[in-house]
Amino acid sequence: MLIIALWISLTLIVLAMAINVYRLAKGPDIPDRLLALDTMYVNAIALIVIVGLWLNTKTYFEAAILIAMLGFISTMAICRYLLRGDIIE
């Protein structure tokens, strides 16, 4: 029953992904490019974590914390520049 969930959570992720990047590349506003890639961060997580699932191990669960303190680091870096045109004051 795992291995059916895990499959079809796969699909569904990749799914997302794939539809995440045609929004970056068509994407009329830089906001919606910016809210596109922020989306591929929260499925790239997403895709780590079902892998660690699949061959039990916490190894990935790490990588899954790091890329989500470094996506909301860089999210965030991003919107700032774009507000004030500058990321340090």
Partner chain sequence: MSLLWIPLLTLAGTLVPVLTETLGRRRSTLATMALPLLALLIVLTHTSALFSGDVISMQVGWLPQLGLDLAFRLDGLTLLFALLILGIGCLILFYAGYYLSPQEKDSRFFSFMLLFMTAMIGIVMADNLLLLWLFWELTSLLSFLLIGFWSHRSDARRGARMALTVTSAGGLALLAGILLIGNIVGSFAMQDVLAAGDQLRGSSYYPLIVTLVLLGAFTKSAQFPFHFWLPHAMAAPTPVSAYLHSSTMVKAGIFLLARLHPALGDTSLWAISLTMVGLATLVYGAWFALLQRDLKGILAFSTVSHLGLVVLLLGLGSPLAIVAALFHILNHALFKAALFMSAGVIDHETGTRDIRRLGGLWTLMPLTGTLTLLAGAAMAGIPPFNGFLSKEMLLTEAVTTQLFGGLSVVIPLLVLIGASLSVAYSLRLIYGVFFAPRSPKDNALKESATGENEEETSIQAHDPPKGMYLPGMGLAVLCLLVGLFPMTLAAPLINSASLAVQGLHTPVFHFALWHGLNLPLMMSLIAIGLGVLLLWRHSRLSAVASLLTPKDATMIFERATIRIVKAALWVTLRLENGSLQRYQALLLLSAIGMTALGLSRLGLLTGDAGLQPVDGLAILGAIVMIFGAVSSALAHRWRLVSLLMLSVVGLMVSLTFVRFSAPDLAFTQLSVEVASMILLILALFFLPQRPPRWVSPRRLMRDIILATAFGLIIAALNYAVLTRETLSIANFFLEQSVPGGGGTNVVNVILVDFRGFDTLGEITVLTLAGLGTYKLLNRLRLFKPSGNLEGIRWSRHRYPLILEVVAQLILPLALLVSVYIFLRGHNEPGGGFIAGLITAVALLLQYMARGYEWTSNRLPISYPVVAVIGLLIAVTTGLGSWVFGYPFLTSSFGYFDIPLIGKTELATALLFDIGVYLAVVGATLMILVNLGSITTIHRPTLKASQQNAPAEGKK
Given for the second form:
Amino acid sequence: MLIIALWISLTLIVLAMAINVYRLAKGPDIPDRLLALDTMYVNAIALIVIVGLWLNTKTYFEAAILIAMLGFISTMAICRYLLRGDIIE
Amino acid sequence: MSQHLLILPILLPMLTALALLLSGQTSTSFQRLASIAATGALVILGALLLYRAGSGDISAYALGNWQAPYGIVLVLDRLSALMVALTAVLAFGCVLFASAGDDTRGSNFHAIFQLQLMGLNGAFLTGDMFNLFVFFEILLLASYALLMHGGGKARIGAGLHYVVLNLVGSALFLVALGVLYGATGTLNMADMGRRIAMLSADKSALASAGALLLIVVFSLKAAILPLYFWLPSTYASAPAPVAALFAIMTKVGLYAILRVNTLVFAESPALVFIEAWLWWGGLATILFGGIGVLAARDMRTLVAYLVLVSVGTLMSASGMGHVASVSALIFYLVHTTLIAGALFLLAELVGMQRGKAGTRLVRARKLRQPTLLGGMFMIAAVAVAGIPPLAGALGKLLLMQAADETQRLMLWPLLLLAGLAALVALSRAGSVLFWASYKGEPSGPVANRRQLSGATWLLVSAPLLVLLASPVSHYTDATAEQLFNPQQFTETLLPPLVPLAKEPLAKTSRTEATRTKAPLIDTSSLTNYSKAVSSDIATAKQPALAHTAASVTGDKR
Amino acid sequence: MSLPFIAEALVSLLLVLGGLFAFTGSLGMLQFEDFFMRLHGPTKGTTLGIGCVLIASMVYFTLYQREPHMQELLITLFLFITAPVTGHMLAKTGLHMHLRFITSTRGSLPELLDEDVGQNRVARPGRPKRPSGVKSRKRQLLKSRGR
Amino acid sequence: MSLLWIPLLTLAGTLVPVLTETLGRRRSTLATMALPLLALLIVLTHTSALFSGDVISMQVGWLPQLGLDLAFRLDGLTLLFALLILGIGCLILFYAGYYLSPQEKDSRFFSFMLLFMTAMIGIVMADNLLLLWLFWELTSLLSFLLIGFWSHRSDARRGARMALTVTSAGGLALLAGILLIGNIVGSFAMQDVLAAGDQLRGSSYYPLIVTLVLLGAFTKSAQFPFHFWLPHAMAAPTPVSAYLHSSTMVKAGIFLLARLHPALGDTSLWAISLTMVGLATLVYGAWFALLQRDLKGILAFSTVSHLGLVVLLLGLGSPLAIVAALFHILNHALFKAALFMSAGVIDHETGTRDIRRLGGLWTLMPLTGTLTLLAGAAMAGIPPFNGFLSKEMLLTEAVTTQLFGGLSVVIPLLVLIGASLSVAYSLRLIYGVFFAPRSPKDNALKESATGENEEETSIQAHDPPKGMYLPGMGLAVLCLLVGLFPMTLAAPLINSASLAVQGLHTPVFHFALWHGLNLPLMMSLIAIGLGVLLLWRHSRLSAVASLLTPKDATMIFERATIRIVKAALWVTLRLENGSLQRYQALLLLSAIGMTALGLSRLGLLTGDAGLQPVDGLAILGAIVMIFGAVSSALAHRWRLVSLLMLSVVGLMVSLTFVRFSAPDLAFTQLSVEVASMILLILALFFLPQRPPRWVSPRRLMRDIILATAFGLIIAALNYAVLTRETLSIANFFLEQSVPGGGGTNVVNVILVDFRGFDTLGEITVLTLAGLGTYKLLNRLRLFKPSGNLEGIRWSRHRYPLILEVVAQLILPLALLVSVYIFLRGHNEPGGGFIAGLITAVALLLQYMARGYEWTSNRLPISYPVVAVIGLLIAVTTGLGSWVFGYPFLTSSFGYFDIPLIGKTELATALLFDIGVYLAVVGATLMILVNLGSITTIHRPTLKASQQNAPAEGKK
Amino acid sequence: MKIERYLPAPALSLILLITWLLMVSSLSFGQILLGLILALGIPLITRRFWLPLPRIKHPIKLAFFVLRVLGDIVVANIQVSLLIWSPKRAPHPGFIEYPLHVQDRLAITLLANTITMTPGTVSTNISLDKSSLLIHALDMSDEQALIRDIYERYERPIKEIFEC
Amino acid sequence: MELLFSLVTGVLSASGIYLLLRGRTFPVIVGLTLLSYAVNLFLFSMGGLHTNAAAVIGASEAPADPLPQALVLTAIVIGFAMTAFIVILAIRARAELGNDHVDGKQGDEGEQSK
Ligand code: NA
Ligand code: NA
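For comparison with the form predicted alone, please write out the form predicted together with its partner chain.
Next comes the full complex, and the chain you just saw is listed first.
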């Protein structure tokens, strides 16, 4: 059961990431792409967690923490850039 | 302390730099004093290292007490001792010169200068490939920072090229390292060398690819023909004491080539190609460097091209690949490094007094100290052009003598013509700079005592090398001999070779391990490797340093 | 029904739900026609989806493998704090950049023009035409403010 | 050993002028002469031995590897030259003491002269060919300095450069020849070389050697067609001309020919080369001497001619010819030095050297006139002067030679012409200066006057002080005396010299004015007659000559030089066009080529380890990565898009690290990714964002091909390695990580222990980058756009409220996480570096959310100091092991039972990691915050104390 | 006073301690001790970065609020999912200007985030004078109803929690 | 898998090189970053591609070669330092030279207006 659930979940997440990539490529505007990238970061968290479950290991888990934190900060940086140009002022 | 002698050339400048950075910018005179004192101490250290290496023994220093090939070791042989000493001598002149005022044109000059020395010494002393990369990066980054010291259009423009090319170079370095590691499974140079000698033909070809790529990277640093274009503008635009110090930078590349050619790739089939590359590249560099010398319209550019000619000379000599040529090239290297440094410093002094014209080779106002500077220029010019009676001539003679029947055919004419080009260009430069001045009273600043002593310090090498030609060339002969006998190196540094174990992860487990928590292990291979390793470990971590140092230097014989 | 089974069932459910929500969130990004609408999916769906997956992992390790593992909670908390901020900032950026929205959008934003968002928009270089994939939506021409 | 004293004394003499500068010119000059005189004395003490044909030599080892020894010899040939160098040298020094004007920097001049003297002595005494070459080049160099002594004059500078160029070029050729000789003989020692004549002549390199050696000798001795530098060297002060360009340096080439005669001579190649060149030079020099207007010009060309004569004699090669050559060397030195001195006197007294402006000086300067008359007659070869003797011998040899077979008759004919011309210019010199009526009305003459003062300077002309004419007079008298008593005064010397050159072949000879009425005498008479005739018709002659004169050699030389320099510049600029793209392309091409060369030796790209199966996830990941990379490249004109794509690649790289079991790498990559992102966004703001113009398709094609080739090489390399089993030292680390390093995370243990030294270097690099950027940002002023590319003004929300609040919440959490990551590092993925980046990024978020000023007010920390302290902690940890007698960075750890807490591990590696942490935090913030701050009023600038330095950027 | 000095934010400290324990997933004495040290130390270090935040006056209300929001999030997701999965139904998006009653920064943030996370709305802009919040609704039929709804469900509880 | 991995490093480095050969500083920086990604992957892969084999004693029973990982970690950090430096150098160059061309000039060989 777990394996099947993992399969389903993994497939869905991977599909979600594919959509993100599509949006990233298509745009049409920078915020669209940024949104896609940010979502991709978040989906990557799920990917790592699912792979961790799959492999039955916690070794890579901190990567999820880092992605959550750092993805947010880099998205904020780009937003600030788009809003104000200068990100530290 | 003597057992830690090998690491002092790295730690001393580093600690000096840190102390300088912590002391802030409060007192310029303190910074200068500290920097000069530390560099002076390095000169003494260099002498001690020369003395130690002069005995013919090779000493090693196992960092973290992890023996080679597992840990990083510093290795002192004749060549590395010579390079460290040479760096110190050059740096001392530069730092003296810089202390006259160039150091305050930007921030943290002395600290970065010391870190540059740290990088250089580390690159010369390390016996580990990857550690060499790290020290390369330290010295490169320090050189970037020093190059930008004081800012200005020309520097920034030239610096951008220099930095980008070197970054690509660093990337290639890593690729080459990766391939070499993939083929040999080790990073220690001596270990890599002996493993390359035993590789199967298949893997040996792989290692060749890495080796050839690595040589391209080193050639970029050393600046030979298709890869030297960054050099003229970079050297010509650098602040004088920095440009002078940069005289050793190309030699780092050369040093690395010498090291890997004799220690790592000595048994590799790639060596033939490497030597051909060096030989032809070196010759072409002499040719185009000589042309550039003729074309130079500025004294700094002229000196930069002279550096190129010397690089070409050294490289072609390294491409000859025998003991005599290596000995000759080391002799020439010592001379050319110091004189190029002196010339950069002199150019600055001359430019300073010529007002707007600076070092451009056009008529300008009279110099303040025409006799003194002219005399110094004369000595430097004679030395660098390879005219008797100074060391350049001896170096050239040694090199020409070292060439064999067929090599001669290419080397001699080029070398002689390049010498002639240098002579023509330098005589023209000298006559414009010192003779063809406008009427009127000189108004430039008088050269500072520290500047003069810095330049003189380097300049003295030219006559000194002539006087000491015999002992020096004895040393370089012995150095070349030592280089071509890597067995000594390997034997003192490494435990007897144990065949490397297979990867513990067996092939089948690679694919199957995906799902199960406990991957399959080929137990037989595991026991094999643990046996092999445990015998290594027994020798790896030594109980105490006293033993380490003694065992490696082979005691007093 | 042993504990492991319940745990397994719970984990499986959470995983599937998580996957579904996450996928839905991203699908919204594909389906909707303007940026502001596309924003809704990821901020809500993806966040919740990932939350589910995280909880699933926590449950799995803690209950199923009996190795307490609570970091997932931390990440979930973190995501729930940051996701809306990301959404908000992205929307703000979208407004600032005068992104077009579909004509059927209701409401108006008159006073924002002067005060809060960028102004003096210059003519933009010609942008590619939006492919009008679905004929029935042809009426919903895209409009843009500030022109 | 006394031999060594000869060069040493003259060398020591170089210091005398400087030391005695304060004593006044006279005394200084006398003092300067003392040491050379002493050296001369030493030479003379050996004469008796040398006259009997002995060779005295000494040797000190210098550079045995090179075959270069400090070896000197004294034989007859050396004696002849040493007497000239030292004897005439002293006279000229004496003369120069009067010649130079009082305000000139004479000490330098005299020092150079003595140094030159040393070099010349070195050439003639060298008992080692390499040593000879060293001194040879030294003379070129010193002649450069001496010719250019009046450096304010452009002709002096040009003449000096030309002389240096030509003679050094020859010197370099000579070097090649010498090295070849040394190679064949196996030694550079003179006696070995001289003894190896047959071996050399038999070598296949012989023609090359002869060519090279002759090139050296001919350039030095101004033989046609390399003669042209000599007349231009006349810009030198007259003592220099007298010394270098008549009696010594120009004779060095001839000396070399004589010296190497036993080794290289006696072949038809040698003989024909020397004869032809000598003949051509003889006639050519004499012809142009006749056409010169400048006194020194006449003397210079006559020198050329006479040197040709000597070369001719050496070429003829019969024993008597060689004796004659040696004799003429002596004679020429005597009369030419005297003539130069007199020319100097005339110039000194009248202010001009133009023969057309001079005349009638006999009454005004009788003594000078007498001296000139005597020496000039010697030069013309008029009996009873010494010149007549050697010329007679030449004519004899010319008549008897059979060198050219049937064409040999050409030789005496040409020699006759040369002799006639020689008579003519000698007489012209004497007549023109002392007896001819002066014609100041000549306008053309005034225009071309070389003297500065156009006024009738000769009115005040009178004989100079004794010191100035006595040396010349002495020499002139000597010319007469040698002519009258050759067997007493010259024969022993010439005999011993000949012994040195041709050994047993030395003939029994008899110098005499009268050999009977023979063909040579007839020819002499004809020559004198013709000479007078030529002088008489001189004006017509010059008119004809001016038509015939080919282009001036100087012009050719100068133009050639300029052309070469221009060509060099063209080549250099073509090669170094300042395009980074080209330099990169070359680097890449080299890398591709060399690597491909290595790979081509690989039999099969796929190794024996085989392949692992691919899974869907990996394929998808690869596609995303490839998509990201390619679109980042394609979108480079839309920079933000390119950046976002780059970010995708970065994320995928971290996921790849996760996929292939490298958690630490994944974490590091992720945290570095964010820092780089922020960095690049800052860059985006400051760099112009307008898309660049389109690139030509050809260029694009080139780039694409290059990039593809590189990609293929990398892929091939990667594939080749991946499909082969790597046998590495890795197992040691896995085995030793826990027992030896005290940590279960092997990667971390490698970083802080096994290879902690690398890590120390790495954080040094990071700190250095910080320091470097600080340098770059110093006083940087930038244009700050007021809106984005599309013209939308920046939002008025400087610090969005919601971001402010969230940043505030995140900071403590992030710090907690970084502590967590830090502490687990040694045993599980994590560590100081990642923790440091998390801290740094969290703090950066504060800067972004709240602005620079607000944040730095609350965080009054100097980031460089943090970084440095971090480095210091790391180094100090490393140094700590010294206390226990272990090498730098030896780690130590232990497990301690702490009450209530339990077994806890304490490791020095942790301390080291703290250093890493601090260094990373400090360096990252130093870079990013500084960069951020340049748009604020807190831009980095140097402190006031350092601003007194001249404004930077001027250089 | 003294406690304030060494424990500037008890709530934060508690959160940090809990977070720490969650992170290390252990309740050993050593970890608790370490957690305590960090929970006390980090606020002391970061306090300089705080702007005055309101105290949570009614933690229980907060708990209820959180639960309600969580529930709403689930509902919101289902709603949005339906919208996404049924392309036939054309949504009617719209912008609404929501007048803000709370003025505290934390409260506004909390409200804005809540709005973003809950049914069909995303907060897009807070006006400079903090008087209004611009909201983008995915499917809006009645503007006033939405405003009322938001006020009743979220803003009022928030006001109560912080008593502002 | 090996082929796929090599393909990725190849494409990454090719894209990086393509960007490096552009005339402006920003693409060059992006190119360098891409190139360093490729190189890091390359170097990392020298220890072989292993799944669920983190070099943590106890966590995986057959750990991968940790040495290349440690090397790559160092390389990443150094790469970051270098990127930082060149970014700021590019900004400085822009300020000093007035444009962002790598050769400090407007337009370059091969570039032409469309
Ligand atoms: Na492998
Ligand atoms: Na800023």
